[in-house]
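Coming up is one lone chain in structure tokens, specifically the form predicted alone.
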Amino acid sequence: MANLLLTTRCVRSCPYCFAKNEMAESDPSDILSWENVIYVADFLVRSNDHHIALLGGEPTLHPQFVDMTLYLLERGFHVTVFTSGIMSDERLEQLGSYLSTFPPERIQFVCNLNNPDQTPAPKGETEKVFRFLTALGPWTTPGFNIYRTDFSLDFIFDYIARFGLQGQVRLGLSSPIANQDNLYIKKEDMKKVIDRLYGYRNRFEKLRARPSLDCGFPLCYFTDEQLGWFYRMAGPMNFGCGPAIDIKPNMDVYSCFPLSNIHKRSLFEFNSIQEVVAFYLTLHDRIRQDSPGVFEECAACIFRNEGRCAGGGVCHSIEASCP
């Protein structure tokens, strides 16, 4: 699945932002054109890939966001929209009027939520998020980026019950940006994060909510008991770190946001999404030759050598190899 950026403009300034490099270079006129959205759609259809994610910045800032999303849906794509939920009343009304006519199996929103107590928001921002969740709760999966070891998930469980959100919580480790500064979980703190997540097992079970772990979590830092619980709640877990494939409005493509300033290419250089993935997998392999994983033990780890764990995210591996 490719991630298509409709715009690099954003409505928030999160301290952990792993897209900081792209946002800092944002130009108000840097929005996806109809010519390019059609090109990407044709490109993915030729690749036999019918899943696409719409990102930003904040994708709903694009003046033709609804029309472009409807176009992709009508072409048979399953669309996932990553949003902050912060938008104008007019845009929210458009989403409710047009996009909610499609079932959650066709369109899904991942609302990236910040804890209002630990990551304070400007006045009025939380109320806008609540309006979005009220209108589109059944189509929405909550997402949460962990950037501090004392994080709290209580507010997410409250939102699931209050707004009828989908019973899955997408959990990501905040990632270091190559050659940039942002807040993220250091390698020595990963065990604390995993233990704290496991500490919420009773609340997950009460709501029958599934914890969905994004890339960067190392297999070796989970106990057998923890692995058993995560498997029971969410099924098999993936401890890999494959290219996400982000496509900018100007058709630049890169492996993922944290690596956006490393080996950026143009989508026009490739014939299929499989070619793009293969290119960045080769790049990841070269990086792993110099830094096999986040920890020294990764080099000799049987799980990493068998491909069952990537040894943490590539971006964490680059950070770990720097003095």
Partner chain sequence: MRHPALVCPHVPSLLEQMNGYDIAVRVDRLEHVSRAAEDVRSAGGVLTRVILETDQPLSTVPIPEDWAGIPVALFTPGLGTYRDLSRQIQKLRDLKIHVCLPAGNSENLVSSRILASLGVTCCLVFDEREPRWAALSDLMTYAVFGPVPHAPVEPFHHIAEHYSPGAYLDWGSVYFDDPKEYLHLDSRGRAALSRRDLLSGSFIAEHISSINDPLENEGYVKGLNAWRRLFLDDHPCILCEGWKICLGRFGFNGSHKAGCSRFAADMLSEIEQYQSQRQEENPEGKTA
Contents of the next structure:
Amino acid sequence: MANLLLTTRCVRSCPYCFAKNEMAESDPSDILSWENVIYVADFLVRSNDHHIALLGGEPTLHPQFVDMTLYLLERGFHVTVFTSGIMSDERLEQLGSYLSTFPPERIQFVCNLNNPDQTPAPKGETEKVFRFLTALGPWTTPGFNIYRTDFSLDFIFDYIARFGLQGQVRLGLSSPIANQDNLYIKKEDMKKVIDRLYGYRNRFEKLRARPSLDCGFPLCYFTDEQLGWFYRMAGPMNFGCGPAIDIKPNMDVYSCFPLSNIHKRSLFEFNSIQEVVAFYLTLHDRIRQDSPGVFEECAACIFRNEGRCAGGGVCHSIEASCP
Amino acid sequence: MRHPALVCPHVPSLLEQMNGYDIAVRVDRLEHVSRAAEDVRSAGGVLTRVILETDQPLSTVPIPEDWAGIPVALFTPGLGTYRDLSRQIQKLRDLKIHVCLPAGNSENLVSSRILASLGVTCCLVFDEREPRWAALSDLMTYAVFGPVPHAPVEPFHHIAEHYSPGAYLDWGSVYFDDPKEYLHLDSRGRAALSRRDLLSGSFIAEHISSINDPLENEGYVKGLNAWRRLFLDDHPCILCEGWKICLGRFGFNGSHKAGCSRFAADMLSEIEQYQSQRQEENPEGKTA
Amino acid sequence: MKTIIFKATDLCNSNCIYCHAVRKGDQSIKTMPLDILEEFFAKANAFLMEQPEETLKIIWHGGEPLMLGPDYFRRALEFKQTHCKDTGSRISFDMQSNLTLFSREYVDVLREMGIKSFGTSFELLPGIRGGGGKEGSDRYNRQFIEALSLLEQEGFSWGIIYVVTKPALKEPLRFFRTLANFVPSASVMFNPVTFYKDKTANVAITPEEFVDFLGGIFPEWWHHRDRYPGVDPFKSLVENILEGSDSLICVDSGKCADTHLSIGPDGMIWQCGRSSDWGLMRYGSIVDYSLSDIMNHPEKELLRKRTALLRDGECGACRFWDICHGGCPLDALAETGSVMHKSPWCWTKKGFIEKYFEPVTGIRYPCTHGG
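Could I have the structure of this protein in the form predicted together with its partner chain, to go alongside the form predicted alone above?
Entire complex below, previous chain first.
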């Protein structure tokens, strides 16, 4: 699945934002054109890939967000939209009118939620998120980015119950951006994060909500008991690392946000998404030759060598290798 | 020669005189489409197309189900919003409606690509407004080389399929503007070579019944070869690299436009490349 | 195959600046009388009876052949049918015409004669073709274009011979593009204007100028040769050089003695159209001689010897011999007073290949790959 950025503009300024680099560099007028939407759709169809994620910035800021999403649905794609849920009433109404006619199997929203107490939002933002969740709860999976060790998930469980969200919580580990400052979980704190997450197991179980771990979690920091619980709740876990393919509105392509300012290429240089993935896999392998994982022990780790753990995200490897 | 099809207004008394002719009937109201088709058929004409001209954007045209089996060319100023159109895409596709859009509006270049990629045939109509040549060129490349199957974008599809180095190519027929293929009648049955001639009152016959063999009509013969007169005028178009597939369509009436020549030359090159690739892939010209 | 340039009339409705046929001065017979026309077909039959493998291609030329009127062609067909009962299938007709007189009246008879294609000319420059001056050229071109329309409707094809004159030298590409755009099949041949003695100073060109004219076109043609497949001399040259074709036009073939004849309105037989126009190499009247006699005329023998003489002499060291053969003997005669020399125009082939063809294509003649 490729991630397509509809616009690099965003409505929020999250302290952990791993897309910050892309957002800062971008021209505010840098929004996806119809020609490029069609190009990407053709590119993915040709690659026999029928799943696309729409990202931003905030993708719903694109003036033709609804139109383009409908277009991709008409082309037969399963569409996942990553949104803050913060949008104008008019846009929300469009989403409700046009997109909610499709079943959640065709279109799904991942709403990246911030804890209102720990990451205070400007006035009115939370109400907007609520309005979004009210309108599109059944199509929405809550997402949460962990950037501090004392994070709290309680509000998410409340939202799931209150808005009828999908029973899955997408949990991201905030990552360092190469050569940039942002708040993220340092490697020495990862164990604490995992333990804290595990501490919410009763709440997950009560709601039958599945924890879905994003990339970057190292396998060795989980106890067998924790692994067993995660497996029981959400099935097999993936401790690999991408490459997630992000496509900018101008058709620049890179392998996930934290690596956006290195090894950027153009989608026009490739013939299929498989070619893009192969290119970045090779690149990641080269990076990992110098810095095999987050920890020194990663170099000799049997799980890493067997490919069951990537040794944390490659973004951490770059960060570790930086002076 | 085969008699050209007749583009007629929807006037039942006129259509009744058209027994045996190929007929494209022109209507200006949505609700007249089915009736016009029925009138042509019941008068013994062979319906080639119902031409509906509307001022409404496509997204606001409520396409009825009863157009099934009627070949419709829908001339509309634009797509409107995609979100409103999206509910009609399936119908446009199923009913095989040809959507004709003015090329002078840049938005329509994008709209054509959207429609074609969704399997809806569309046709760019070149009017007095100069198109954005670079965007048009981009669309032409998509139409000819788009790697994923899509519906035709006319006139590019027609040109790519019919161009031959040993002949000129007039693609006006894709929108009923080629006297070899279409003559235009007014409600009295007077015949003109084109829609433009019809509107300006320039007729070649007082009634179509007087034209048995068009080649015996002086006005018709002159009209067929109007483009050749550009050579007498030493018109800039006659030097153009893309002439063979343009015949002055972009630069007629002395209004030669700066970008058209580059565009036509690029188009010719791409079409040659397309045909050469096709020949390599299918040297015996086998069709699927 | 023998090609007979059949100049049944010297009359013409045009007055092209470079035309010799209309400047021959007073001649008692301007149009071939029917008895001579009939005599020709009788002689043609006798020749073909003697030569069962031979064919005759009769190119109606002039003057302007359409000045003859459709009835004249009907009579020609009748004579052919009368005299060539068993040999008629070995006689074919072509026509070189300015077409301005073409009308529906000609369609049936020309079709019956088996004519499918016309050689013709077109000129954008004023004062070169037509009745003289810009007005004359415009009128001529209008008539020409109207005739083309009719020709195409009736299913005939046509190609252009463009005679390159001095005023055209400045813009070779302009003429190439215009003509390639003008002719649907892109069947265009560029020939240099040639004169005998009277070199009309303002239109005559030199071989060097002709080579540079072709060189101004060739890179574009080479790049787009699939788009303009029928442009000569390039197409034929490529066929000769790359495909090993041995098909050569009369001036380059070294065999014109065996392949060409011309007959004038008075029944006089000449070596070729040009010799007839220039008043050179006259072989005698069709009334007095058989075609076999003519083919064995001593001057024909001289031409045959010319080829061997040049190959072993003046042209011996020339690597272009196989595609040139010393050029047109009449040009040699005009320039040196004898046909036994190479033509000054033969340099155009050598000059063009060395200066333009080889550098542009990167192909050196002769090719070593065996064509």
